[in-house]
Amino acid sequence: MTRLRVAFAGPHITFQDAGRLGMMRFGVPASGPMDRKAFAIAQSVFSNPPEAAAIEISLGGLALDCIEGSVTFAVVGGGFIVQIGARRLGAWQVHTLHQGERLVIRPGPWGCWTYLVFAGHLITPQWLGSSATHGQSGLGGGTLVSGQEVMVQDARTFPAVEGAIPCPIWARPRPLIHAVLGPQDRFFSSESLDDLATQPFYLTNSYDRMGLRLRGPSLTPVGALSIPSEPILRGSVQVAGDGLATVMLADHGTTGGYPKIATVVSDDLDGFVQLRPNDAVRFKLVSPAQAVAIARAGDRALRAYLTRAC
């Protein structure tokens, strides 16, 4: 057993697994990682199962003190800075943490989210059979706080695998994202639809694991704010009465009554969440058939990467 103590944890630092799947019909968000591809790559380093828990780290950063044992770990996602004692390293690497050492993970030159995965079983609370944390309620594995102890059962060390993990180009921030119009695009003027397709939008500081608000041309809906609530997907571009768009993310609610002007193709969301506040993003509208082709191509690329890496 390896014991770690949280010396510092910024906001939105949570335990996550692949997600609480199959529960949305009961009103339970899926949660899970913001960057699903980075999470999958991190777990593959040690051949961990998809349901294994990891620590999702935001721009707030995390510091852990190893108070007992040793364990090999991987940090995957974003361009974060990783430090062990005085050694300054980076994300997309595998290293070993020993008793008495401090691991610090903080923002680097790019990206918003990274994943800390251990060679061993990360012990976390569960809710409805999953460690995925719903950020607003804290249900699931939970939010990390200073002074908390983190346990890794059956911790292992693998000096032979230490070193760099290749960072594929599609894991970088994605300033152009594909989206399909609808399902309520009929409530928006032709000018708004044209602005969505041609104008830049900017990420704001109004974001959490539930969604991210964009700043840009007003997309004010016409007579649509009283539509019945209906299911929402990750990637829904929801527009409130103020005309500002919000892209729904991992902890999105299961239903909502605001009109959705478009839906971002799932394959683009992992790169989208790695953009930072004030970064520009543009929407490229595609047909449903094109969206399916993009998603399948992204899945093939991830599977090919994992096959080579393993």
Contents of the next structure:
Amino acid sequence: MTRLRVAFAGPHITFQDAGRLGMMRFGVPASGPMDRKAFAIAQSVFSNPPEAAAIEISLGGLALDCIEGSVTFAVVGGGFIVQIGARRLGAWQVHTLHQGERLVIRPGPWGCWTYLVFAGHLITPQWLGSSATHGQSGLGGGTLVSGQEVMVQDARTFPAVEGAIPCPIWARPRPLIHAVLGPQDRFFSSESLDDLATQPFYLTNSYDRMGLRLRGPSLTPVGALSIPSEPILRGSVQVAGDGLATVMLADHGTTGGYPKIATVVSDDLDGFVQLRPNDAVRFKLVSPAQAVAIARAGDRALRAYLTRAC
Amino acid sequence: MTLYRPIADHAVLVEFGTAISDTAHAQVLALDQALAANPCKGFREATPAFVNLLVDFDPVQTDHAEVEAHLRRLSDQPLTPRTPATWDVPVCYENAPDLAEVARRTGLSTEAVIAAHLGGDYRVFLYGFAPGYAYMGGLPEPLKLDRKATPVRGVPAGQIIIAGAMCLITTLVMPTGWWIIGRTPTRVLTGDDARPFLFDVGDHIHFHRVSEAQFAARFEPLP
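Having seen the form predicted on its own, the form predicted in complex with its partner chain:
All chains and molecules follow, beginning with the one already shown.
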């Protein structure tokens, strides 16, 4: 057993696995990683099973002291800074942490989320068979707090795999994202639909695991404020009465009565969440068939990367 | 008319109407049931709501057209929803923070508010907002109120809350702008992995009144 103690944890730093699927009908979104591709790459470094947990690190940063044992770890996602003691490294690398050393992960030149995985079994609480943390309730693995101990069972060290992991171009922030209109685009004027397709929008600081509010042209819905509540997905672009768009993310509410003007293609969400507040983003509208083609191309690229890397 | 709306790369929203009705919801439940018994290729999950059913699929295995064709085939067969369960839920109305205000706003006595609430025929239309928040339709007309102007923070689990035509039982400490008219020892979020959520969408709920002492005797604090 390798024991780590949280010396410092910023907000929104949680345990996550691949997600808690199939519970939307009970009001429970999948949660899981904000950047699912970076998470998958991180787990593949040690051939961890899909249900394995990782620590998702936000711009708040995390410091861990190794108080017993040693373990090889990988940090994947975003352009974060990784420090072991005085050694300054980057994300997208594999290293080994030894007893008495402090690991610090903090924001670097780009990105909002990174994943810390261990060669070993990260022990976390579970809820409904998953350690994915549902942010608002704290159910699942939970949010990391200063002073807390983190245990890695069957921790191993792999000097042979230490070093850099290639960061593929598609893991970078994505300022142009594909979206399919609907399911309630009929409640918006042609001007609003045109603005969505042509104007830049900007990320705001209203950004957490539930969703990300955008600043940009007002997309005021026309006579749609009393539609019956209906299901929401990760990627739904929901517009409230004030005309501001919110892109729903990992911990989204499962139903809601605000109209959704469009829905972001899933393949673009990983790169979208690596944009930072005040970054510009543009929507490129595509047909459902084109969206499926994008999903399949993204899946092929991820599989090809994982096959090559392992 | 049934509409099939494609969403992004991975879902179809099947819509049976635009306004809340028993007919539309019965169709939602019937298709949900048929799909559970006979899932399409690449099926991930279905989420029932008031007038529509969201069907989520893996776009690597299938696409909107195939899923829609499957759903149309299911709809062409007679759809018979399962017989819903009925649950008896005890409610203690003593010391409820908003009972007096609900009485004032509805022009009823508190006893009449309680009688009206107990007289409702409730059914779970959908879950939403937070884990285990089951939206129950069937609140009697005289109790329909707009929600509060400002939500109250930190409302605990097990509260009976009402707004509009809906009633629900809170499951977590969350903010709410709904009116708190009672408490129940019944846990919708059961903590039992074999049946983590007490109600299925479509189930019926009957409330019955218990005293403070009976509530205390049956109340089991959350672990």
